[in-house]
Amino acid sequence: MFDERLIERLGRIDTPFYFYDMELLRSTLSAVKEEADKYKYKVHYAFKANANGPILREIRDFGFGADCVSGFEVRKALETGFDPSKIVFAGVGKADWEIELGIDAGIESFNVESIPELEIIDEIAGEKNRIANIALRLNPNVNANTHHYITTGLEENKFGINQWDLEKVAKVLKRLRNVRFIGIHFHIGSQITDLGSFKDLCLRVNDLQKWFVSNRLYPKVINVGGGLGIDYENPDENSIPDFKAFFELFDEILELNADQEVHFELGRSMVAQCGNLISKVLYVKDGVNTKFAIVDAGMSDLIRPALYQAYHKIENLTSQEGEEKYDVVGPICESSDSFGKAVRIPKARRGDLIAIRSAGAYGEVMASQYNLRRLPLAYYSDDGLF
């Protein structure tokens, strides 16, 4: 993707700082919006993956909805011109002003992940005489085969309502008089690239709701999130995820009653490959039995290999020269501030400049001022300078 005018204009810009491809932003998002139209199936764009404002915008004019995990992500969908009625708030730990704020906004639903949060949630809408939408954020124990920072679907997790918890819940939802059930939600982690994972999640979905059905309690919404992979290896050949495999899957195996929706949390599939950290080598350093590239970008403009001990493609743009390997290392004063390790990478040298790819999700949304350091800056395609 990166031509020799680009990576020249690139180069003229001070680094490090996050560049995005949004031709490849809106094919992703056409991709998306074709495979989920043919199921009349509903898409929440995952707020948590990036919630820069042009790329909000680009996802809202596609008609997707949006899927918060906090008031802050709330108030930006509602700011960024998302419809409510297409917002859905989940989250294991909403502040009474968080939910006040959903309750005011008229948003979709909250996604309930405990008995005491359904409790509150019907107290404050009562306060305002309002009916609040809930859907139960079940957990399902189904293994999602990816970091364990990043499953979400286990017993041992924090996140939703264990299922031996099931007929309690079910007492309270009918004893409460300001929330209004309107389905039941999942989510059971990230970065899944095992097909297999998602086809346990339907087979667990499908006798969750038998029971629920035999309690008198009809689900009109099945939510089973997000967590769709991406290829962080190769970029440039699978630049768009497998739309089509990942939601004939669902049609085929779960089993829907008359009249229901099914709703999906997307996130990173949608924008992690437009999204590049674009970077400068600062130093070639010597050390035992490698050599260190050091480049301007640290672990506080993308954490991900840090604290996830992700892999990201690294490019150095500049360089033609035969390949070395390099660990290439960021500024920051602590030893995890590595991007990877005997990379291979053409020839470094001071100036060069380096692309750190895949990282349009959970990239510069992470980022901190760690080392009191300067939040990177956002250039898109779009802006005059490319």
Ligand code: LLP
Contents of the next structure:
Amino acid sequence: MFDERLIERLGRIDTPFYFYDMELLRSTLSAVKEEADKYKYKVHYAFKANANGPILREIRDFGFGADCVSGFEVRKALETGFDPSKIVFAGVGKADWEIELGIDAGIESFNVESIPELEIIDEIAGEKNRIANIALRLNPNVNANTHHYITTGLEENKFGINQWDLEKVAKVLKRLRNVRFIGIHFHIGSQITDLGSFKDLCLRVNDLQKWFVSNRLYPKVINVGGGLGIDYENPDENSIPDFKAFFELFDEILELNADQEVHFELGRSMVAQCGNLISKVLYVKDGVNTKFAIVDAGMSDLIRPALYQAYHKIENLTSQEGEEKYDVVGPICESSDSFGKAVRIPKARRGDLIAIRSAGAYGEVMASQYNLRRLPLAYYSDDGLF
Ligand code: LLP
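The structure above corresponds to the form predicted on its own; please give the structure of the form predicted in complex with this ligand next.
Let us now look at the entire complex, which starts with that chain.
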């Protein structure tokens, strides 16, 4: 990804910052579109992965919808020009103002996560003399086999309505007058690389669908969420995830009734590989068994390694001298402020440019001002600077 010219240009900018390869973003989005279109699948991009304007505008222009999890994301989707009829709104704790915003905007659907939430949406819609579309988020109790912090589809997780509440929710739905049931929604977790978990999900969906139909509730929309993982180890070799195999699997296993739509909420797989956190080496210092390369980016810029022990490939863009092992750490006053232990990179010196790869998803959006640092800036390959 980084040729000499680009490295030279990146070297002129104050570090740390995020750099987005917009060509790669567009190729990824067109791969998603091409494969999803084969089955008329609809994709709502999960805003939580990255909500930068230039990225959202590309996604909007490809015709994808928006999957939002806060009123702020719904607002951003509307401001960016996403069609309200393509905005879905999920989350276990929607505040009243967020529900009002969604109803006023006429969004496609609320993905409802509990019976009390369903009743409040009905109440607020009633006060406004409106009918709110809702999909029920069901907890499928399927294991996503990923990091436990990003597993969401198990009964022990806070998300969705559990099996034992189904009878009750069906009764409540039939009583409520200001909500329209349009579908069922699932999401089992994130960074899922074993397609077998999605197969398990499809089988559960097939079962649950039958239950709904036999209870005279017809889900027009089957929303299977997001979660497709990316290859953090080989960002250049596998820069675009295998969307073909992913959508094919759903086509093979999901049993659909006439007129049903299948929706997806992909986040990471659409934006992760196009983003990199660019940093500079401040100091190299000897440790007991190791050498530290202290860089000017920290966990406030990219928290995934500290929070989930996540792996991000680290490259020294400046040096080609023989490889050495370093603990690559940031300046923040926490031992967890580390991007990788015993990382092999070409010999590092003060001023070397370091790229932390595959950081386009859940990178910048999770940045904080811890230690009163400034939020990282973002640059885009088609800025004119490159
Ligand atoms: N739909 C729902 C309801 C979700 O909760 C999520 C992600 C997605 C879709 C998008 O999933 P994706 O396609 O991006 O896997 N901060 C963590 C990831 C948290 C994911 C939360 N939910 C990380 O850095 O790995």
